[in-house]
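Next up is one chain by itself, shown in structure tokens, the form predicted on its own.
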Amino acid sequence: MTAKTKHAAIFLAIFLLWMKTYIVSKVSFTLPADHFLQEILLFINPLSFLVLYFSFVYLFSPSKRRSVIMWMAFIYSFILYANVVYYRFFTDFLTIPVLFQMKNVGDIGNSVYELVYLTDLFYFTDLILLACLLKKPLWHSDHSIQSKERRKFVAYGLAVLAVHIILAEINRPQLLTRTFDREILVKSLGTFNYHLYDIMLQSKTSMQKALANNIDAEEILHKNNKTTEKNPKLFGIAKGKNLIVVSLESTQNFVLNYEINGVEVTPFLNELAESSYYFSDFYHQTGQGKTSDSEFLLDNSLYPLPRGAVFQTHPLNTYNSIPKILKTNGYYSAVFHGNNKSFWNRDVMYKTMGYDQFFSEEFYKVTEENTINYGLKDIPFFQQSIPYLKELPQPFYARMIMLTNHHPYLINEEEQWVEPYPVDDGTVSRYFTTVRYADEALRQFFNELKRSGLYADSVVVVYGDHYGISERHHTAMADVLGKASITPYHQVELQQVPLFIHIPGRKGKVMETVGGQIDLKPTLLHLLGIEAKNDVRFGTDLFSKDHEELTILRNGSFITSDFIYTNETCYIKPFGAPVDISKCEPYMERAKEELDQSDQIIYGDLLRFLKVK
């Protein structure tokens, strides 16, 4: 019997899974190959993992190999499919920290249901074929294999992996140091090799806290003690006032002033822009933690992590958050959210960040009629929150987290105050109806603030927490925006979210400065007339003339006043035409350094070594 015949069952399993993975990479993950070498990498990267993966079959007795092969094929297929479902909404890949967030799945049933299709049975049809063929004599796996043949099989696998890594490094030098761009890593390494790399990263980051010391902290402080000159007209303009920050769930900037059949999608936000400081070039900078990342950015002026959510992975770190700083200035702090308190590990993280009170789902009257998607609808949420808000000691810092405008964007027909957008993509079509509902909820909230007597003595900040429409909806979004197609340049522009800073008695003004969520902490503290000396932060005051117009996204893309850099291409604003990469080079290393330094602070828990004045 030849070696090929002895290995036939494993060769069959490898071939079927290899072809499936390649097809999934091209169709479900939509990973484009920009040139021939990249296409070769996409093709061979499943093979370099599968050969070594199935070499473990030989650890089992011949009589058990057939069932082991089937189980290994199923596990492989299940992990691949889990990535497909995750990618459909987040346009991203699973990481080890994300797996620790699986307890949240029970709260997002509607979203998961929308992401699973009947046609997904395709992802497992090869297993049926494999099971049938393994019953035939040609593909039997119960042959005796000598140790020499086993070693040779492993050697072949290592050789394929070595060639793969060399080609990947040729295609993208310093590949493994660019962990903030998962798409590049997966395109180069493959889904499963990336997961192995992710496990290695998890082990490495777990050690960083134990090895960190005050020298590391002082070095980070020296590099990132960002101070900006005060704006004399606005510094302290809201001194002693209440600060109310409203998080607009999944609201992107393109919905402002948008109409469907002559009906405004955001009539109240359009009015709010006229009576507030409205930032028209403001970006979310969230990662896999989405809403929780936006909260983290706002309160700490640190970047979210490249993998997972800080709220889940590092909830017991030391942070110099807004609530802690405001507490030393006589403020009481609270968060309001109509969902269960453990979602995103908020009940733990809010205590760490110094909040005095968390009004979660248990504080509200929740019924089947007033809930949808993730919990309490926005209108009853605000209505029931006002009495609590009135009872807070003043001055207070209150964050209100909206949630009705969340995937899959469901709302009762009687609450659809604008028609769904006429496009076949249901997610995009329904999105406008829930945005309109959120807009009305916010209008009613402002009216309630005025009736309660809180309005005149409060600064109200309204901002979008993260994108609502992911990259997989490009065709529909091109129709929405009246474009021939959505380019990478447009995709970055779509990360713009609204930011309104409403100060009663102040006239509205459109602010065109480039900024991001990381700039909110220093901006709000300056408006309140508060300085936190030696505070490690990466953002700067949006109102200061020293504010640098460089906004870095978590995936390494960045925006300046003149350029947008993404997917290793530099584009000029506002035309979106590619230009020579040298135009963006002055900022490229800066972007990487800032992301790396912020990661060091979180992984090493470096702020525990510093005293902030």
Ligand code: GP9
Given for the second form:
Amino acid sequence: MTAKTKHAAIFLAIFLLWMKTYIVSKVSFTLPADHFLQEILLFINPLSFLVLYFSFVYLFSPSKRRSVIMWMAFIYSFILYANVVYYRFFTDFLTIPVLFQMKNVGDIGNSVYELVYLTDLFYFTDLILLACLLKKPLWHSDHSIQSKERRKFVAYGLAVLAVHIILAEINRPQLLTRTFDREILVKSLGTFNYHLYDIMLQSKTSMQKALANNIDAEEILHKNNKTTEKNPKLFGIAKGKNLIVVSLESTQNFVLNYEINGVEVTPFLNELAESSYYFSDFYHQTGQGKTSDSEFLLDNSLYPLPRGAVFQTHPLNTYNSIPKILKTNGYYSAVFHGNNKSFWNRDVMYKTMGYDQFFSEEFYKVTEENTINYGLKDIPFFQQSIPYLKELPQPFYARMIMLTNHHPYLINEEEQWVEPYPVDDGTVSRYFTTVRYADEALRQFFNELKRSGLYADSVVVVYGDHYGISERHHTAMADVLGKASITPYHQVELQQVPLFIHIPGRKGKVMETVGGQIDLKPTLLHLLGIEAKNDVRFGTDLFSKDHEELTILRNGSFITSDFIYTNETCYIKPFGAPVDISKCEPYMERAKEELDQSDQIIYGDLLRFLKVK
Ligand code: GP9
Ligand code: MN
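To complete the pair, please output the form predicted together with (2R)-2,3-dihydroxypropyl phosphate (GP9); the form predicted on its own was given just before.
So here's everything in the complex, that chain up top.
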């Protein structure tokens, strides 16, 4: 028997899984290869993992090899499939911190149900073929293999890996040190090598806190201490007033002023735009932590993490959050949310950030009729919150987190006040109906605020937490937006979320300035007359003449007043034609540095070194 045929069983398993992974990367993930080298990388990257992976088979005795091969093939296929399901909703790949968030999965039964299909059994059909073939004499694996041949096998694996890494580095220099975009990493490394890299990152970030010291902290914190001129007309305009901030679940900006059969999808938000400062070029900057990331941005003016939800991974760090700052100014602070308190680890994180009270699901009357999907419906949520809100010591900072407009966008027929959008994509079609419901809930909340007298005494802020329609719905979205296709430029524009700031006594105004959730903290503190300078690292007051129109998204894309940078391409606004990269170059390094420094602050828990004033 030659050496090659001795390895036949393993070669067979490698070949089947290699082909499957390549097909899955083409069919189930959107990983466009922009040029030939990228296509080659996509093709060989499963192989460089598989050869080394299967070399572990030789650690087992010959008689066990067949079942070890089967188990390894099954584990590999299962991880691949888990990525497929995760990708269907998040257009993203699994990371270690996300796996630790899995306790949330129990609460999102409906979403998971929508994302798993019976036809998915096809993802495992190669395993049946493998099991049958391994029984045939040609593929038997129970003969002895000399250690020289085993070493040779590992050497093959290392050689393929080396070729792969060299090609990846040619394709994208500094791939592992300067890339925030997971899609690029997976495209270059392959799903499984990416997972190994992720494990390495995980150990590195866990070490970072232990290694951080006062000097690093001083340097980073000092470097990112910006002074912005206050807007003399607005600084302190709401001194001593309550601050009510409403998080609009999954609401993107494109739904505003949108009509279906002549019926407005957001009649109330459209009205609100006339009586508030409405920001029309404002972006969410969230990552894998979705709603919780938006809360983190708002309260801390720090970027969420590139992997996992910071609420879950770093809930015991020191933060200089809005509730803490407001407490020293005599404020009481509370969060209201009709879901269980441990979702996104909120109960722990809210204590860390200095909230006095968290009105979670247990504070509400929750019945089968008044819940849908994740929890209490928005209308009863607001109705039942009002009595608590009225009782809060004033001035207060209250955050209300809405919930009904959440994937998979379910609403009872009698509360469906707009027709589903006529398109052959259930998610996009239903989305409009739950947005319409949320809009009505908000109208009722505002009416109650007015009736209770709180409205005249409060700054009310309403913002969208993150996108609701992921990238994989681009065909339906092109239809919704009346475009031939959704380009990478449009994809960034679709990350716009609405922002309204209602200040008692001020007229409405449309603000075209570019901004993001990172700017909320300095903006709101300034309205309340609180100097934000020492407590803000990133983001600037949206009303200040020094506000910098550079909004950096978590994947490293960014938006300026004139350009959008994404997918390594610079596009000019407002039509999105690609232009010479030199137009975006001045900001490219800045964007990376800012994300990197924010990550270092969190991984190193650097704010603990800040002197308490
Ligand atoms: C869960 C709610 C939804 O309580 O905030 O979370 P999301 O999935 O949007 O992050
Ligand atoms: Mn959300």
